[in-house]
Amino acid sequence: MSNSWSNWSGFVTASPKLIASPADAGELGDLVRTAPGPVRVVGAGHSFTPLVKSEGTIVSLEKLEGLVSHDSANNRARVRAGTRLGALMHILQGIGQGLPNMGDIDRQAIGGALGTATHGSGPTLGAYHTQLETVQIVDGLGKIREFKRSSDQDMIHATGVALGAFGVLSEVTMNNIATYRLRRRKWVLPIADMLRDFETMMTAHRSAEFYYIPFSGYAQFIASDLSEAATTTRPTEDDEGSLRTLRRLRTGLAWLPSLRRALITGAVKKVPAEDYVQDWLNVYASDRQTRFNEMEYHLPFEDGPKALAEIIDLTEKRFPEVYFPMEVRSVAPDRFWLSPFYERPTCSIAIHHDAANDPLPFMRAAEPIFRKYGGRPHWGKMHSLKADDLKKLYPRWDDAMAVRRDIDPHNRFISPYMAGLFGIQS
């Protein structure tokens, strides 16, 4: 009898011959050598692409979790790759450290977040992989390899964003910062003003992002800056309630779009502003219960407003069933070979669709807009690109593929989906 697996949204499913949960790198090496192939690895299943899908073996990192060691003088921590971000936040706070930045979901495993270039927002803040000091992987022969930034910088840059295809990540050492507090503010403004003042708004704060609520004409702007003030109470979050309201308006007023728009606009304009100070781990993450599918593209920073305006126009003219907010962030450039942020300041635009609906028509219609502006897709979110497309977007593509062949000479980690992504002939 085969096992069954699905990702968080339920869009990607698999029936592998084996689902295994090794307890350490030694067991992981044995699995890589002997388990039915292809061998794919899963952290929390929060990717929306078929990265994990395999008819061979899916390796769960759920038992490879927790703190291994830490260096207080340099604010470094070595952790196992299956550690969930929610747990990692508390581990780091307990040793006086903090992640410099985070996205708004803390359910992912750090290994998966690193492997797919997951990120937060801030023009001077890089994605999680930019914190890497050391990387321990189990290669395609089942051998443990370790790379250090000080002596193996090219290998860190090659394997820091690896999609689970350059070996299985088992442990990493992260460069963190001393624990800190943030002042977070939220307010609503017209989307026309946001697009007009995009560069000023997005660069005026340590971290800034905004959400556009479809059919409202308004965005919710979120700014976070370092603070030494005393902590104050974080307002009660009601994102899930807001989503339910937007879904009801979409469904109940499909026959009268003008009334729907008026009601949404009125509700969004009345959203109260927020202003509070909290320790970093109590600021970034939000509770996400309503399941969705997502596409996110990373564009040259200066092209963000033009692309977003086109995506909004597309959505509101052709896809009235979409009600999830669009998320817009910025990310600092880096030197990691398969990073979507490689050598360019980035504006990231994410679009979402309720998991109860077929996301493909909306995503397929939006993708040409992102591609027109030279967008690079988020590795863990929906896209249709293959090797020939991707090679044009990544200057170090061939170098990365050469490293991958060295680490995995027998293609143990290459599923049909990965073969299409990397241009590997079976």
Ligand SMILES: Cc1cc2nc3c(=O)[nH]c(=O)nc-3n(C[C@H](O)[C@H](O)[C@H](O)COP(=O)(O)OP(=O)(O)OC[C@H]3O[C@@H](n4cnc5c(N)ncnc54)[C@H](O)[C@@H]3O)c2cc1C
Given for the second form:
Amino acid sequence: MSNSWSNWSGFVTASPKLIASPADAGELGDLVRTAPGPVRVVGAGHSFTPLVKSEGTIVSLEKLEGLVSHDSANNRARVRAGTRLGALMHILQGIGQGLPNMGDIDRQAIGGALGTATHGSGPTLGAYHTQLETVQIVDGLGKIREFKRSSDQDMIHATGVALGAFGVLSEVTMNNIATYRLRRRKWVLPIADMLRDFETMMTAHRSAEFYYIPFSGYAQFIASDLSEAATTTRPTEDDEGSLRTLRRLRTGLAWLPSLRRALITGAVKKVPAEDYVQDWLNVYASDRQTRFNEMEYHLPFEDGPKALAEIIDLTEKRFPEVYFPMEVRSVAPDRFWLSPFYERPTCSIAIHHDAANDPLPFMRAAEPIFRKYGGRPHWGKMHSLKADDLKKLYPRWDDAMAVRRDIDPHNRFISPYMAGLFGIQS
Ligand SMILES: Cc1cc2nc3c(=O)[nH]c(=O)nc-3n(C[C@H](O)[C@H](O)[C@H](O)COP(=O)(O)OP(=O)(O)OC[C@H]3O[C@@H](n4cnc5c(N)ncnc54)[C@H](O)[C@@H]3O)c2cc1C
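Previous: the form predicted alone; requested now: the form predicted together with the named molecule:
Below: every chain and molecule of the assembly, starting with the one above.
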């Protein structure tokens, strides 16, 4: 009987010989040593690229989850790498700790989020991997190895963002912060104003991001700042309802683009502003039900507005089928060798395409714009780059590859897709 696996969007499928869920690091080590290769680890399968695809073995860490220990004095928590972010939030809240920042959803496993440099938004806030204090991995020989920031900083920087190819993370210790509250505000403004005031608006808040609604000329800006005020009700979100409306207008008015634009603009201008205060774990994540495929590139911060203007122009001139809002965020620089934020203040621009349709023509047309600005692709989102392109974008590429060879001398974690990314002859 063959096994089948697919990612969240359904774009990537695999028929591995084995799908396994080890119960502890010892069993995980045995699998890495003996299971049919290549051995690829899956978190929640929310990446859009074939990172997890394997015709050998896919290893899920769903049984390796939960809190191992914590240190209240330093706001540190050690957790098993299969822990989903949604569970992690509640574990941390229960011990008086909080994640400093989060992305749009809480479905990912922490190992998977670390693996692709998953991030939220905020000019001084790093992606999840910047919180790493220790990592425990099972290497390509099935041996458990542990690295600490205090004594093995290079190994933390090499293995913190590693695409499941530098060993399997079994446990990680994260540096968190004390629980906190955020005041979150949302409002709509013309995209021309947003692009003009980009730097001021994106740096005036602890966290700021915005969505551009295609064919509307308007953006929705979201700002979050620390607050000690009493909590208020978070307005009920209707992102799914808004998407349905945008899709209906796209489909129903395909031959009347000016009416489509007028109706979308009218609807967006009427979206009410929001202003509420909530505990950190009730603010960041949203529900995403409508399936899509996504490309996100991380650009030098200052190039964000120019690149976005070109992406909007491309979309509105040539891709009338697009209706998902584009998401624009900022991320603080870090020192992790395969982090797309390596030593660069970043503006991240994400474009989305309905999972029911072929995303590739749109993605292929947009990618040269991102690349022109020296963009580094999100590891978990669609891109076409291979080792020769990537090497030029990552100053510590060769060092990272040397560490990878040491951790995985027999290429147990190297699938054909990974071989292309890393330039390994398979
Ligand atoms: C609806 C949606 C919303 C999203 N929002 C955001 C967002 O706001 N910000 C953002 O940056 N990204 C976002 N993403 C992308 C997503 O966060 C990343 O693709 C992330 O890697 C997915 O986590 P996962 O647990 O599903 O990992 P998977 O996709 O299963 O795996 C990702 C990579 O991590 C590796 N991996 C998994 N577990 C381990 C482990 N224990 N040890 C070593 N390697 C491991 C895998 O081998 C693979 O290479 C979103 C994706 C979707 C579908």
